[in-house]
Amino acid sequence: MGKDYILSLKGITKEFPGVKALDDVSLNIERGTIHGLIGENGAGKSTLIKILGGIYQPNGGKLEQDGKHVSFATPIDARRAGISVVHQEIKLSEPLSVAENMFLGNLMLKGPQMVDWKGMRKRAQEIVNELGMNIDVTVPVESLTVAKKQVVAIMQAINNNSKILIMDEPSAVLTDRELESMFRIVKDLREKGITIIYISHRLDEVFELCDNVSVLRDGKHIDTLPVAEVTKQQLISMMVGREMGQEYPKEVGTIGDTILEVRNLKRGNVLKDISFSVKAGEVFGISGLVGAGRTELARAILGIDRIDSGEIYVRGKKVHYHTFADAIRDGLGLIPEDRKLQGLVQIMSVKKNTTLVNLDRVSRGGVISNALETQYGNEYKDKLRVATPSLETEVQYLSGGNQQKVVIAKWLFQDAEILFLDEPTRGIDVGAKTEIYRLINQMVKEGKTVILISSEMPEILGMCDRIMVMHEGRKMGELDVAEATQEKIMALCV
């Protein structure tokens, strides 16, 4: 007996100016399964999702749902066909209540013109109860945690009677505890007969959740396999087209004297009497769960946020940065957690983003030199292996991993001596991660100091020399990497 395919892609091709995002992609999705979709940044996953969701239309090929040819001119068409997308950047109307969001575009009516508010709240609560969640359906969505907003997006799909639910990087901003709830919900939906296409950069999640997995590379479908018949290393090799070698290629640099010291730093209820020091040439890790205050600590040190009290010393000299510009002039830099909003100007070119924080270096007589911008743009593009059609390409059109390389290029061009990296590999693929780790090694070899803030404990353990653990704004302990384990870090985290 043949397999029951709910969705089939046959020779799907999608082209943009200068780029073939999808190249003759054919794959099948089995009904009632969780189907993993993986690939490096730029592999074509997002384009494929947008075609299935009705945002893009393919240039060639066709879609079949339940054996019949379908085409979606708009997202509404896809939704009517029972296909819903839970995007990585959650798309809800924040001021409206949970129940109102669940019924957006699908209001319950009593009579021809009366909205059945009571009926909608009742049905919303029933769905909440079915998922085993503790959510008040009357509160505004903006008052919820990120994890609960994601659940609301899933409930919206359930309420639309979706047969196929596409989840794009649903775990990117969740804590381990929230992940457990998400996994339970996803598995429950499969038991209810809903087919799930699950996109993730975290291969451990694919092995935990998925029945089958499809690999995309450079816009092509490489293979689809049962998860039970493939190894993590095989998937990585298919994704990148080469053997990756060591996952965390840590190289030990020459560690010097203390270059940064923080004493008794306080800021409201966010930072509570934090003291630590970092040595030149060191990779110093800051670990902790979401809400521990790690990002807030970096912002306070760099003068982005004001502090209530405490002292900061750089190269043995007491400093007090009133603005981030003061810190930049003193040789500090930040690769922020949100690279799209805080790290780059999306509508500016690769070249201009690279030189943005040090315009003096590309100016002559107060006028920016295009020749110098091009010279340095090419130098750092080659040095960091940035994959871009040209230096004039707007960074919004690059993959996540290549955008991150441009952010790093900006600070290397500025010659920042102490660089904070806040979740530098979040949302990027395994190949791009290895490139980022290579750049960290390169920085410390050049005598720079890296402060690595990360939620991924294997990354912290694999790349750092020392690790400070935070919990709810407090320093809970400090570990040398030789003695650190995931268990010890987690014990301090909680």
The other form holds:
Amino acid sequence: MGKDYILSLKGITKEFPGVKALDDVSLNIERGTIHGLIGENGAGKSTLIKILGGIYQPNGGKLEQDGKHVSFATPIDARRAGISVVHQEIKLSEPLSVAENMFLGNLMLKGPQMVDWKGMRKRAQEIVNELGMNIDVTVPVESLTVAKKQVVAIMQAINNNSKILIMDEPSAVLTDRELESMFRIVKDLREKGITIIYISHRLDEVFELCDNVSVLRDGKHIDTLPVAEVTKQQLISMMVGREMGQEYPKEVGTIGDTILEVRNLKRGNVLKDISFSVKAGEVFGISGLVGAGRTELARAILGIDRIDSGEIYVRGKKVHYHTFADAIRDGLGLIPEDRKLQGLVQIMSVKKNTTLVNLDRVSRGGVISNALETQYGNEYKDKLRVATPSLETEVQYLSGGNQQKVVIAKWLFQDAEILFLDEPTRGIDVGAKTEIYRLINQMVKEGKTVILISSEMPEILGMCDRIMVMHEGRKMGELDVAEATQEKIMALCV
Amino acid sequence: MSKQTNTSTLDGRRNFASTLSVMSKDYMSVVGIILLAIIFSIGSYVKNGEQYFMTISNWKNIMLQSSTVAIVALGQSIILLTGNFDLSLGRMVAMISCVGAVLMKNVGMDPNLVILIMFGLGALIGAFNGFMTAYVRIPAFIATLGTQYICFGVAKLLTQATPIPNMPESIGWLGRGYIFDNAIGKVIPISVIMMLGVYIIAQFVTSKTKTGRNIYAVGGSPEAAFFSGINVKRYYFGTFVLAGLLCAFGGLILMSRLNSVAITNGQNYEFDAVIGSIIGGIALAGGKGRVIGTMFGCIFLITMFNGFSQLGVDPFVQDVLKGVVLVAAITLDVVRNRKKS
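Output the form predicted together with the partner chain next; the form predicted on its own has already been displayed.
Whole complex next, starting from this chain.
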């Protein structure tokens, strides 16, 4: 087509055990443009960046830079080829000065071994001035705001003579004003001939900033288009447009009275005036992107984090839990996001993990009864169909899906009435997922209440009765499942 | 053991590691004590033409020495179970003993009252360690290193580094008393019974109660324990307080047995306690092991050095050997707990 491509991906495939993170992705990046890369959580954006940055090696396909085949075995190779990545979590050496960070791994020397401090500071100040920023290059990076740290990371890339700059969701941590100046910097860089690959969740940014945009979904490249030729609605359907199979065996529970009500909950700038109520027997979904404040909401309700203001009512009674243990005693529970670290004591057995939250139930006169513990352990192991060689096996030897079942067993054994499930199916295979959905059905049929936090939209749509959408700590809306569609949810959370 | 079959069915190559793991955890220190006894008995006979090692009076000696180390080590092993470490234990013994001796001898307070004060002091220092570790969140290693210096300094100040001899007769029974004194002579020391007592209680509590289970959970994963509603900080705090109390107890028995107090009382107990704990099967990383093992681990350690002395091994060489045993014990721990996935 006569276009000048600086980077071409040809059939890039990356597989992890059990998952195809990237599936035959082919796309071209035009020289001197800002190229947007969008997709849902798990669409493969991060994997793609890691391949371009030399952190992962693809299982198939090839990479061409300036029309020539290249491959990056390490991040250093990518950097030598002029590709720099500004990660979402900025990787700088905090105690070192701005100037030192800009020259990290690439120190300016005078003579064979002496560091040229003066020269480095001078060059650093030049770059700062070029970008029109107000940063003192001699102060340690740790004293800067997150926005300025990001600028330092960008300057590091400029200083490395990068030709391609990859920015992974830079806006996630910025305020609106900081965002404006960051946009200006990015546009400046384009003027200087640097190509930028810009990953974002926010479609508005894509329209404001990018020349072209590529959409990824489930590891596949859906399309690449000039931004001028596409609408926001079209992009949304490209991002979410996936068929829903019978993976979601939704059954309606025994709906009762309102069991949990939250009014005007506030916490710093994480939770901004959240109100909602949930009925017994409901599956209440909380949707939103990573960083929307969903986990924080659960933590605030459960007494894990302090709240600034707002009221929480459980069974019509106003509550204020000081610790998570208070909430547990009151019949609430949480299946945490990080199953491995937070959900289970990995070096403890299946049995001991199952009974950990409710040891009183297996104790007689303050003494744990081994017989009782084994009996219940077996009962819940069978009930949840946990595949384990024995009750005494340490959970670290179980698969992800089976580990998650043990976490659920723990809370069923505790007989929690209101259970928060935070990303309960992340990283587990389809079969185990369906079993977890069946357990959710079973719980609500028994009149228990499930609050399902999930980034997977089909899951939210497939399993919930009502859905609340959050964005940046705010409640953006509430939808009944009958009226909800992926497009409607997506429109609320971007 | 069922654990052994589990791991080995998962992976056949792990047979050796898991066998070693089970052996070393549950029986190794006991087997070790028996082996040492055999070796030293033969050694003693060969060297002297007569048996000095395998005698009632020598074993009584070993058990007496073990009792104080083991009582202090119990605190260390429970702290280790939660994933922490206490460097101050040995010097805490010294300081509490010195305070006790000064109050009893120089001030002339009632020994029973002084005993109470000593326990109070142990709890207080433990509470300080626990507070710094759990609530201020200073690494236990550093916080207790500070306490170690403070304790040693206070002990030196109080006594001007001069030993205080002749403890009151009324506390003599603790370290030098025997049960069934009249019936079977001086064979079973009261301090050994005390050691057995605290270990039996501790073994019961750690293996059979909610408190015990929670200690293992906290050590296994503080995050997961927290998300199971366990007050992790309270467990950190409580275990340090308990260790302080046990230091007071150990110090008391030691001053009674030696019938004098010096700043060297309890010296190196914290490390002897670690060696004893690890030989006894406690994981250095926390969350695993049976506390009763620590008692056998300590007896093993004392038996070994008793034997070396009997065979006339140079005390300086014994220091070297102690270092070797420490490294060997920790190597064993690392090998034993190497992740098998």
